[in-house]
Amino acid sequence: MTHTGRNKIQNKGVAITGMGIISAIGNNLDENRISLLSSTSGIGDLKHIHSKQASQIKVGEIDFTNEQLIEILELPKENNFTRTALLGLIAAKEAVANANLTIDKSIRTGFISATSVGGMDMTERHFKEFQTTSETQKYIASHHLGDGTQKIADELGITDFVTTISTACSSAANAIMLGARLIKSGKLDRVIVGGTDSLSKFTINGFKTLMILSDEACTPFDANRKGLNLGEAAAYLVLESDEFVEKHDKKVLARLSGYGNANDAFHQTASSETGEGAFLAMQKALEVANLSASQIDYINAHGTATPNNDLSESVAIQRIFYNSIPDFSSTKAFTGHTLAAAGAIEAVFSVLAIQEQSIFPNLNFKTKIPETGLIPTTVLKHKHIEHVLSNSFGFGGNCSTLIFSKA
């Protein structure tokens, strides 16, 4: 059963005390905020990767080259950081600074990072050289998903708990969920959670093969949507226990009040027509938050702009909210679909929506999907926001929902 409008006791949730982000619409938190408030998209032409597909796709690409990122981070020139790890370290460092953290051995601190690309941006570049060019072989060790996570944790000085989540496009949402559970269970006092993914030829070619890439700026929830734009990004949130927050008189940006994960077990890359996985994830998140559907003020939708996802998610939203659907939008027309990082990118955007008391627009929308008739919010809208529901759905039926609430 879905929730009705009956009164429920709100779950206080887990405190969010810091955030960091780098994406196609900004190199830090403030730049992302400004772009969202000014409806400035980061979708454009592919520049940093030489691909045969470049003229046929649009992407959300970060302007910095790897060399520039290395210089910003002041890393040794002989490092073997991949682009995924570099972007992740930029965002994680900002999150730590934003939360005014000092990594202290006496405070049980964890780091949970999500990725799907891992280090393949460098191994695919040098694959044909590994047997003949010894200086490129250092990137073999940084190929696997956990390498970037460990590098970031080492740079931050985190040793108590370090792990990597990879559940396709719900990865970062699941990283956030795991962090909250570790705090609620008393295992850790503080966890830095999120995800990072860079663009790569492998993902470009893979999604092109699936025939779900658009050659134009994507149009989420539009009847004439052609497909998604890939993006690269990284974002992290600092979660802290109430005891720690109260003891140190810390400022709370918002709270993670609910979360849910489900799988419709329907298809390797497609969602079911009834949106069963999405429906169950949203239903579970509402239950964890002790909220009714009527208390959600804004839905940050997964909204990939693919024919299958947007229809399936629309059906699931209707099943949860019936005829009282709150304002909703997909922010992927700003950043592109950032794969494993998407849940963290949109978690940051959800918290910004609460801070700014604003609904960020669903760019490029013109025509409603005839099967559902849902119309997203298409211009910046100021309104009272207490609770934001954020969806992240991945291949293999991995569906996750997070709920963020005003502190």
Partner chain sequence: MKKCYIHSAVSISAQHSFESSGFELHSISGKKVEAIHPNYKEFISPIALRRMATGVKMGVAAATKALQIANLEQPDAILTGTGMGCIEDTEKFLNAIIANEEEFLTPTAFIQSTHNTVGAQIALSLKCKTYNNTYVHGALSFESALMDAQLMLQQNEATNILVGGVDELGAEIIDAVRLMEDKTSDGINLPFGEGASFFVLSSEMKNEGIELIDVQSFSAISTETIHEKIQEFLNLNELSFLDIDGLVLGNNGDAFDTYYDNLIAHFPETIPNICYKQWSGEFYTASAFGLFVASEIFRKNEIPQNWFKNKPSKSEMKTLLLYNQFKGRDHSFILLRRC
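Since the one above is the form predicted on its own, can you give the form predicted together with its partner chain too?
Below you will find a single chain and nothing else.
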């Protein structure tokens, strides 16, 4: 039903006028672009966190220490920014500069950020000292997920609509979706949307207990995949109303034309065999964009490289695209799985794919999964790209899909 074979006329979608990113493959947009075009992965050994698991895992870690980030951001030495907030501020500032924004109270500007870790990187260090050691007490208030968002909004001068979303690994896709709906409905003129998550002992050990961490660089969609690599990152997009874009003659990088959110309602952590949630999310996104499946030129898959996700996602992709599967790849072998930030990281990569008219490779793939036989794009491929579909799925059955289209 989704696959009509006939091209539809795409909904105009919401204008994207700026982007910012920091990840294991680069500290800004250009560095990320260069790494993607040169197939340079950011996966390596854990450096900043002292963990017993260090020798058994690979991660996508950002080189900067917290102290370096504080210096770059010119924050006062005495602050209670957590790493999640620091990374978020770097990327959010780049997005604002990239879109040439001046935050002005006369324009209703929102900020919607996603995170799953929040202030955990500091909480896990000081948890047992909060009651007794006064130097650590400043991090009590920075534990909850909204704190980092508020700090970033304050630094950007946004006092209006500010909120935080957390639906595990689909969080940032949902933040982007909410922002787009607020622009479409006219509630906001512009909104900065995305997500940030830092690595933490908490998540490293958590994923370890699920036995889904690989001790090697991850191999998405490979038959012999051993699990995921965790990563840390932050990325934001600037969305603006068409009225505003026209009035200020703003350059549009790409458009967010479709979005879908569905729940797998199968299991707290595992995805269903039929990939029902993923299927429904993709179907909904195509519907909102008013596109047929055959119009998608590239899928930036969730592709975490866990046995469960990649099989379930492959099945869902086959249910949507039948025998004409578009080029697809997971970029998690570049950045690691950046949890709540992943949807935003891959939104930026989707827009870069449109700008570069290139499909970024699915690194480390060798053997196709026998059940589905899907083969991702494994080397950089130049082609005409109009529409990119990006998937993000999380614990709790949360499945979200975004579609990005050429401006």
